[in-house]
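Just the one chain here, laid out as structure tokens, in the form predicted alone.
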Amino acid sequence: MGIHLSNIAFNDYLEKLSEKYRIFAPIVKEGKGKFAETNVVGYGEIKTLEEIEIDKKSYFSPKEIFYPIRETLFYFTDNKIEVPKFEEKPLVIFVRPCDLNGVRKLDTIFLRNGEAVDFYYKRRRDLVKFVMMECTEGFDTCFCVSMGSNEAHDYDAAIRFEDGSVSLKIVDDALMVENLDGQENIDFEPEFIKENKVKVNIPDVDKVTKETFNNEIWKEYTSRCIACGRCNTSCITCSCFTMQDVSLSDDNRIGERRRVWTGCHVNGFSDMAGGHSFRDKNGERMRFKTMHKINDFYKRFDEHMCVGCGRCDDVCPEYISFSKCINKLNEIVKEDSANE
């Protein structure tokens, strides 16, 4: 069962909800685009429905809200370590189905990838509730249907934006507020996109061979990729970080340890002591990312890591298309299998 609310009534709901939660959604950030005097759609805190950008895909994913780009893990002195406090007010985040699937895969990495649970991720993640925004049209670069991420059902609430009103389905009673009493009850179940403009065919993981890793296709990306890392930082499922010890005193006896986002395309990501690097060439980094997203993660967790949001295609300054890379790889694997 759902609730039908006018935009005015929904703003009243948000106002009441904000007494308990900080509320985040995709918004237009004026003057923050990649060119001068241009805007970008990213995640920010909202108070009203009118602030939510419904018609455009966000340039960045919502992960930065609960997995900060830079986070101090602890401060240290001679003989003392202190974990910093953080904002503990619970969060409500409006997300599309693909991103909700992406969050589940981040949870897998940080919470279910072995015996150790990531303390810093968990303490923020436990505070988050998700409102899934119905998405039936998608955008030009989306391929969520091919990746099976067009539908999500583990939301705390779902919403459909209509002309002058919204339909709301609340699953978690924690998101109920007093002023919803007396509103119109309706039958509402969110719908999902059934077909994207872009389609990908994923290679059978059992047919990917060593020869696939050594194929000439990866050399193309050595000449095109500039290792800016935008595809990593915009991706909802990229989770890698690096560590930094920062001195806060002249005698280096007081400092802090941070973790900071990084990614497989970023220079220095695979560098080791002694100057050795696993993946010097940018094509090798593209190969690593591709295989991690559509091959290795599947072998370990029985689902592909990529959710097909298409943000990596949107943000690449060299117009490298990940969806086309997947399709090229599929053709290579099919051809190699036919020649066996």
The other form holds:
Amino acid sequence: MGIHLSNIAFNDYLEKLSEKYRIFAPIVKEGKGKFAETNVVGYGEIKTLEEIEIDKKSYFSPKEIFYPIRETLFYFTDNKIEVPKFEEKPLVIFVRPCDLNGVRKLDTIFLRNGEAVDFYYKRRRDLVKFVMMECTEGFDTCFCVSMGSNEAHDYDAAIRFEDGSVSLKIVDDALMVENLDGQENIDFEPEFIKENKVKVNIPDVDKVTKETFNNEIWKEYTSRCIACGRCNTSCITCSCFTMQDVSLSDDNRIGERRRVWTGCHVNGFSDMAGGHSFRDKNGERMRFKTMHKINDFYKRFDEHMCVGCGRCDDVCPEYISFSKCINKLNEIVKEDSANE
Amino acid sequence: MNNPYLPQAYKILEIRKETAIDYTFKVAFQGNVIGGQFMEISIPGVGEAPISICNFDKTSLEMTIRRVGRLTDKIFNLQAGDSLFMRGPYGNGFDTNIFKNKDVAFIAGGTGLAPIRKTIDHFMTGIDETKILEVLVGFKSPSDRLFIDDLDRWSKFGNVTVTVDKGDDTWQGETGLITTHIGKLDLSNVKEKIAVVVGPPIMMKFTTLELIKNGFKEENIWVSFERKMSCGIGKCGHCKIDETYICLDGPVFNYIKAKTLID
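What about the form predicted together with its partner chain, after the form predicted alone?
In what comes next, the whole complex appears, and the chain from above leads the way.
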């Protein structure tokens, strides 16, 4: 079951929806590209369909909307601690299937890893409805099909953009609005991409051994990776953060504790006071991230973390390809297990 | 909804100087604690860090803190009567049932003695019994020794060896790295003997290897890890090694598991 709407009628729908929700989608951010006078596609608030960038992959993932880059956990005054008030409007976010699958992995860490539920993540996450944008073509660096994340079914609504109109399937009644002009009932089920240009073969977790961790291939990345952390910040599934305390007065009586995004590639990620640190070489960090995305997470939660969105390949200033890395790894695991 | 990130202020009851850079802070605390667990302690506006619990009773807990950075610098300025912010305890801790009626050696390097201090004391004071109880502790120098009173007291109940990497003019005890003293443990029943090893990464690596060389079974060796942590509850990702979260699954691990963890 679905409805067919002209672009004009869909904009009317968005307008009615925006009374209750803030609506986010990939948009072109002019002048925000990495070179002068270039644009970047990122997530931003929209009012109309025309603002949505449909033909390009967003450079950043939608996670920043409901898992902010920087978030105040509490303010303190002397010994009194106060959690910031939270009176935000519910959110509607337009996402592709890969990202919707990615959100589930974020949920896994914040809501289900260990007994504690992440208070700050949950209170924002509970406000989010996802509209899945049909994605049947993909982009050059995508490998979602190999990761099994080309399909997603836990959307609140799904949409297909057509020439001058849209097809919409609303699953969650909270996204219904009354009296849409020109609404036509149709059968609409979103379709999914069946093949990407890039394919990866993931090594079987049972075959990944200590030798895999110690293999020479990681050394190459020590000379290539510059530990900028772009692959971490652009990734829909990277969830790591670090605490940051800020004192707002000289006598340290007023201040706040925040958390900010960080990542396993970033310098200092594992440094402890007193001088001990781990994974000092950038190749070791590449190994750590790769294993987390396609091996470790699976061992803990029975699904791979990586969704194959390919953003890490898009953003790397050193042209390191994660999909190529996975394939290389698969080859050495195959060799190692053949030699046994 | 419970907010696990909010620390509470706890009153500092007593501060004991162990060495020039290690102080033990006794804090009023009521709650269930297991030896080997840790707290996230903080001073809002300065920072938060995981610190091992080295002692506790029904109304207090103690943590031995080394002055090594911005947060611990500030903590060292606190006095009895001031407040320290804490949340926890976190982690699995040592299950005392593992050591009951067994032949046990507790081996620590430097501040590694803090997380196992309570568990050693549990057996030294006879709350539960072991068959043979040995403690082997190594420090850099005589002035780096921690829990001197405890070590003296324990030596009345068990076999306690304190060694220093380098002695001074007055030092009459043992010298040399911990690994050189492994062979001097009571190895009469080494196949059944349990060893706990806690200390800096390099010390744990070579000590466990030396234990195995001397006939210890891997499954009878226990270790405790230390990592950077921002949350202590499995979210921040700092302490993750492979599929293991030190804060959730550790910090105490059997060697069979620990030896597979590759940073």
